[in-house]
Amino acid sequence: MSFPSLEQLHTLKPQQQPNYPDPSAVAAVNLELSTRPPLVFAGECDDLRSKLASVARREAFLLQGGDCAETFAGVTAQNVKNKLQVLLAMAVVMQYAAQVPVVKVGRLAGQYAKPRSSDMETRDGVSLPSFRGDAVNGFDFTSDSRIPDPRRLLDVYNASAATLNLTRAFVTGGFADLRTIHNWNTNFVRTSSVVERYEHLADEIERAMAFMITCGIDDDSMRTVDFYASHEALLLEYEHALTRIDSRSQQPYNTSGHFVWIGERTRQLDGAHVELLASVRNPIGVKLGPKVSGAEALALAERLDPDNEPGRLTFITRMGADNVGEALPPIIETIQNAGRTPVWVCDPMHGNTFSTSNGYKTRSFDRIVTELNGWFDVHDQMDSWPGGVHIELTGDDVTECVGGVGELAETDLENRYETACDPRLNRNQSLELAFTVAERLTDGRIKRANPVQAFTPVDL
C-alpha cells in the first residue's frame, strides 16, 4: 500500500504550514529525514492500537499528557523524568479507581510545533511571523529568530530520539516500580491541603499493594510499564518524511510517533492532514471542538477508519466547560447510531483558555474540572464509555494555570510562567486532577459491569 506524495498533499492547500523562504533547503531536509532510522516501530504502533481497542471495548482507560509545546532546551534527563513521574503517578490513581488498565501515552518526543490563530504577531507596532514552536522558528521576537528554518526539523528528530531513549530507559529500568510511583502520590496527599477523601484513596491503594506483595505478586509487572509517544501531526514535511512502508506488512506507518492526531484547525475532510493520516496504520486521533456536528464527525470516522477497526480512531473532544453538555451528546448519538465505537477522550484544556488583566494566557483549574465532570455526565447519559483524558501538563512547579490545590491566583502567574505556548497544569494540579478523575471512574465502576474482572469460579 502506498501513501500520498508531498506534491499531492500540497495540492490540497494544507493549513497551518510554515512559509519557508527557500524551497531547495526544504527539499534537502526532507531527503535527509527520509533516510534516517524510524523513531518508533510498526510493531509498537500495533501494540498501542490493540490497547486502544481495549479502551473502545470498555476494558481500559487512556491517560495522555505532556507539554503543550516541547522545546529543544527542555530535552534534559530531569525534565523527561519529571513528566514521566507525574504521568505514572496519575495513572496509578486512575487505574485503582477504574479497576481497568490505564494506557499511558505521553505528549512528547514530537510535540514541537503548534498551530496559531494568526500568521503574524504584533508588538509595539512591529509585526513578525508568529512563533510556531521550536520545529519552525525561534521564540525571541526578532526578525532573524522568527524566520521559518527547515533545518529545525532535523533538530526535532534528534530531540525526539533523545527523549524516546530516555523514556525507554526510565520505564524499563526500575523508575516505574509501582511502589515508587505510589510513594509520590502519598507524599502529595500528605504535604498538600487536599480533601480527606484523597487521603483515604491513597491509603486504599497502599493496602492493595501490600496485599499483592503478600500474595507473591512481585514480578516485572510491578516494575515496568508500557509507555507510548504521541504528538499532533502538524508539519507535513516532517510527518511525510518519517512515514515508511513496514517490511512485515507492506503497510505505511508514521514512525515519528506511536499515536498521532489531527488538530481542530486541520481536520478538513478534503484536507492534506486527513489525506495523509488516512493512509497510515498507526492509531490516530482527531480533535473535535464545540462547533463540529455529528455528521462531520461521522464523515471523518468513515474517511479515517473505513473498516470500523477497534482502536484505530480516537475522538479527542475539546468543547469548553460551557459547551460540553449541549455539544457532545448529538455527536455521540450520531456515531453510536452508525454502529461505531471510537475511543472517546476529553481534552478539558483548550476550550477553557483566557487572558488575565495582567496579560497572561491562563486556564482555570475549576473550569477544567467542570468540563471533565460535564464530559463524564454526558457519557453516563449516553451509555458510552468515557475512554480517557488528554491533559497539557508538566512535572515542574510552574505557575501557569490558576486555582487548584495551591490556590494560585492571577498575580502568581508571573512567578514561574515558563510555557512556550499554552498554559500547563503543574505537578500538584496534575495529581489533584488525577484524584478528581478517579472519583468519577470509581462511580462508573460501581454502576457498570467490569469485563476485566469476569471470572467463573471452579467448583471441584
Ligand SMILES: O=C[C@H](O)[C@H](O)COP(=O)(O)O
Contents of the next structure:
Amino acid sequence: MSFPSLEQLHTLKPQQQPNYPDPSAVAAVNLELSTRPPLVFAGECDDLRSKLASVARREAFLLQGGDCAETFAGVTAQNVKNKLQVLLAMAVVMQYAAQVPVVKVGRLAGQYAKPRSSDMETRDGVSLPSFRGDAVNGFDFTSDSRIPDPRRLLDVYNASAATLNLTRAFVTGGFADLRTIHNWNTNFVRTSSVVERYEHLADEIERAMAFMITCGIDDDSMRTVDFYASHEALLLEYEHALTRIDSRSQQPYNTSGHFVWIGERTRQLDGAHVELLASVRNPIGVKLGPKVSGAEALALAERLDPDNEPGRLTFITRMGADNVGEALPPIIETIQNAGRTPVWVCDPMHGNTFSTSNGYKTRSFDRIVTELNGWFDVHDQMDSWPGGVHIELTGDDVTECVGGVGELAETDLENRYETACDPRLNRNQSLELAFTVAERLTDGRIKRANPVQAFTPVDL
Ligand SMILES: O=C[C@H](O)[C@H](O)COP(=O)(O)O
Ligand SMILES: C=C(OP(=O)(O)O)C(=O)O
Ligand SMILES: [Mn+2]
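Alt. form predicted together with the named molecule, vs. the form predicted alone above:
Time for the whole complex; same chain goes first.
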C-alpha cells in the first residue's frame, strides 16, 4: 500500500497551508524531516486503534484533551506534568462513573499548527498574516515574526519528541499511580465549592480503591497507564515527511502521532488532507460542524474507512450548544443506516466560541456543558454510544473561559489569559467538567455493551 506524494497532494488545492517565501528552504526541511526517526511506532497506533474499537463497541470511553495550540515555550516538565495530571484525574472520575475503561489521548506532542478563520490579522489599521501556530510563524504582531518559516517544522519535531519522552516517563514512572490521582480529585472536591455535588462520587471512588487494596490488588495496572498522542494533521510537509512504511506490515503510518485528525476547515472530500489520511493505517478523526449533512459524513466515512474497520474512524462533532439537538441526529441516522459504528466524540469547545466586549476570545463553561448534555441526549435518543469527549484544556489555573466552579467573569479574563489561540478550560473547570460527564455516564439511560452484572449468588 503506498501513500500520495507531496506533489500529488499539492495538486488537490490544500487549504490552510503556510505561504512560505522560499520553496528551496521548504525542500531542505522536508529532506531533513524525512530522515528523522519516527516519533511513534506503528504497533502503538494499532494498540490505540483496538482500544478505540472497544469504544465503538460501547466497552470504553475516550478522553482526548490538551492545548488548542501547543507552544515551544510550553515544553517544560511542569507544563507537561500539569496537563497529564488533570487528564489522568478526569479519566479516573469518568472511568469510575462509566464502569468502562477510559482511553486517554492527549492533544499534545504535535499540536503546533493552527487553521485560522482569516489569513490576515488587523490591529490599529496594520494588517499582518495571522498567527498559525509556532509550527508556522511567531505569535508577536510584527512583520518579521509573522513570516512563515519552514525551519520551524524541525522545532516542532524536536519539541514533540521531548514532550513524548516526558509523557512516557510520567505515565510509566509512578506519576500515574491510581492512588495519587485519586488524592488530586479528593483535594479538588474538598477545596472547591462543588463539594456537595461530587463528594459522594469521590467518596465512592475512595472506598472502591480501599477495597481493591484490601484485596491485595497492587499490580502495574494501578501504577501505569497507556497514554497516546494526537494532533490535527494540518501541515502537509510535516505530516507527509513523517508518514513511513511499517516494516512489519508494509503499510503506511503517520509516525508524528498515534491519532491524527482532519479539522473542520480541511475536511473537503476531494482535498489533500482526506487523501493523505485515507492512505495511513493510524486511527484517525474528522471534525464535523453544524453545516455537515448526513450524506457528507457518510461520504467521508466511506472514503476514510472503506473497510468499516472498528476503531479506525472517530467523528468529533463540534456543533455548538444551540445546534447539537437539531444537527446531529440526521448525521447519526445516516451513518447507522449504512451499518457503520464510528467512535462518536463531542468537542463542546469549537462551536461555542465568542468574543467579549473587552476583546477576549472566550467560551462559557455553561454553554460547553449545554452542548455536552445535548450531545448525550441525542445519543440516548438515537441509541448510539456517546463514545468520548475532546476538550481544549490546561492543567494550569488560567483565566480563559468564563463560568465554572470559580465563576470566572469576563473582567477576570485579563488576569491569566495565556492561550496561543483558543481559550482553554483551566484545571478546576476541567475537573468539574469530568464530574459533569461522570453524572451523565452513570445515567441509567446509557446502554453499555457489558453492564456490570448484578451479582447472582451461586445455587449451592
Ligand atoms: O482551534 C481551532 C481554530 O484554529 C481556531 O478556532 C481558529 O480561531 P480563529 O477563528 O480566531 O481563526
Ligand atoms: C481547529 C480545531 O477545531 P476545528 O477544526 O473543529 O475548528 C482544533 O480542534 O484545534
Ligand atoms: Mn481550538
